[in-house]
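Next comes just one chain, in structure tokens: the form predicted on its own.
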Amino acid sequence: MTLDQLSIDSWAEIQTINEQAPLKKRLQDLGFVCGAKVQCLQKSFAGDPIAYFIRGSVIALRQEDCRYITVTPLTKERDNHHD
């Protein structure tokens, strides 16, 4: 799944991102890496942007980017703690 379809309050870990996506860098100076594990905390009205708390910040994203990050969803019985 992609990190836009990840429901409020839930959380993934990040498996890839794209190699075709126009911010890749800056995504990753941002945090979005593989392995990290970020949480969906809202999605304005409209959907776009989408607010994530990733180690330790709180960075908003367009959907459009979020789509090019791969995620796998994280159960509290598959991890009982959060970076």
Contents of the next structure:
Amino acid sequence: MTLDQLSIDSWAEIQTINEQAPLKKRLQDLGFVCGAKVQCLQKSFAGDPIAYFIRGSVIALRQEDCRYITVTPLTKERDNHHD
Amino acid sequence: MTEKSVEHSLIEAKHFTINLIGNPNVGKSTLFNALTHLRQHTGNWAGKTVQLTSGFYQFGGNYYHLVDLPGTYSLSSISPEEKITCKALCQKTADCTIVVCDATMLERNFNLLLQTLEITNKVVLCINLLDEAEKKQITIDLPAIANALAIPVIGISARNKKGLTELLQAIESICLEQLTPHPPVLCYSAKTEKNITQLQNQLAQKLSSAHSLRWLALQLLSSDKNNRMALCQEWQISDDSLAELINVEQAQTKAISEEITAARLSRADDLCHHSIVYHDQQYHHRDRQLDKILISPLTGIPIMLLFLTIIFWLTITGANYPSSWLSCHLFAFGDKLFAFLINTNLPPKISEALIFGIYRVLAWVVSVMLPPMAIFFPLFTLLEDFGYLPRIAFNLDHCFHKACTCGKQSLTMCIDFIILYIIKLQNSLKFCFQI
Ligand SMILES: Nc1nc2c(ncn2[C@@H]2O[C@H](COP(=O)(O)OP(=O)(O)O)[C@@H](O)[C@H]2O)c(=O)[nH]1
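Now show me the form predicted together with its partner chain; what you just gave was the form predicted on its own.
Below is the whole assembly, all chains and molecules, this chain first.
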């Protein structure tokens, strides 16, 4: 599934970022790389943009950019964010 | 100081150039202003300082030229800000580079630091917002970071002007070459390293050694065709010579790019893991709970409207009182001034023109414009400090995106609204006073 389909409060591991993503380099620099863990925090009014928690900070992405990122959901709740 | 010693110190004084870099919103402008005693406006938005700002300060008898480079998350992407910053660093004209980081977001900030260290070794790491970190009960082991990276690491709080002397001392010792940092080189896989060395050697024959060849080699290896062309233009390497320089293929390029980014991120994680302790695990949780209210689809917009209404109401209604007070006093003073001018030898026509023409208009403008601005801008700054502005942008982004702009635009609109209001006020005043 793609990142925008991740439900609120759940965690996922990033699988791939599509080559076509216009913001690919920027996303990578912010920590969106294969294997990174990301949590969906909040969807905005109208469902776009969406706020994510990654590498200790919060980042808002637009849906159109999220569609380029595929993830696999993690079932285990991660309570400890900084381990 | 006697004249002689002034002359003496001028001869002895050295001039150094210092680069100031950091992610957006880490307090770079605040630090810049604190060091140079300038009052450049600080703001919350990335890319605010697109043109370079520079200033001077003096320390220990030497002169320092501080260049405030645009805030960026990275040096490897291709936005205009990143290009400017990267180029300034690569030319190695500075005697020292200050990398400013946000103590509460080091994981994100270290990426830029590690990239900078791949370009130059003359780096001072400046960890800002220590007061903020303390509030969130985050302890940062500065000596541990300094040890791991072999560069000076100074903790400061730019707004409270704490730790600035230590920072200036660290910069001085690097500029005077009392201290030459040797940060460990971030190594990649054997295969990539082989490519880097090869390319680096070839580049050495084409470019002056003043450039950061390892960095340039890394950039060339990891960028796609278009970016490569842009890089070549920037560094004045001809396309033909490049074709023979790089014999890696497009598919490999992507792999290298990913490898490099991942290596930097994992090094940043490593550093953070060994030097940062979060005592209050709940803090993050509380922040999120607050966000659930401030930016949720249900309550986000009503709360935002409430905030903005309160601010506009305070600005519009609240400004009436100081406005009328000001105009009352300014006009009373104008009358006195008129009485005084009439008693002098000035022709009455000129006194009238001065008072009724110039003075009164000025008095109106001041009494109408000053109070709303003096109320609105501090309130807006308060919201900014509280971190609410990005949340407004988040709430409104969708609507503004439809209009082909972004949520940040909403904030400019707030300011525009107030300015429009002030202009309207002025027009109505014209009517009241019948000019
Ligand atoms: N609490 C605290 N806030 C700070 C400090 N330094 C800067 N700030 C705030 O951080 C925000 C961003 O600062 P600014 O200088 O505009 O960041 P820049 O984008 O990096 O230039 C401003 O609201 C500052 O008031 C500090 O030492 N402590």
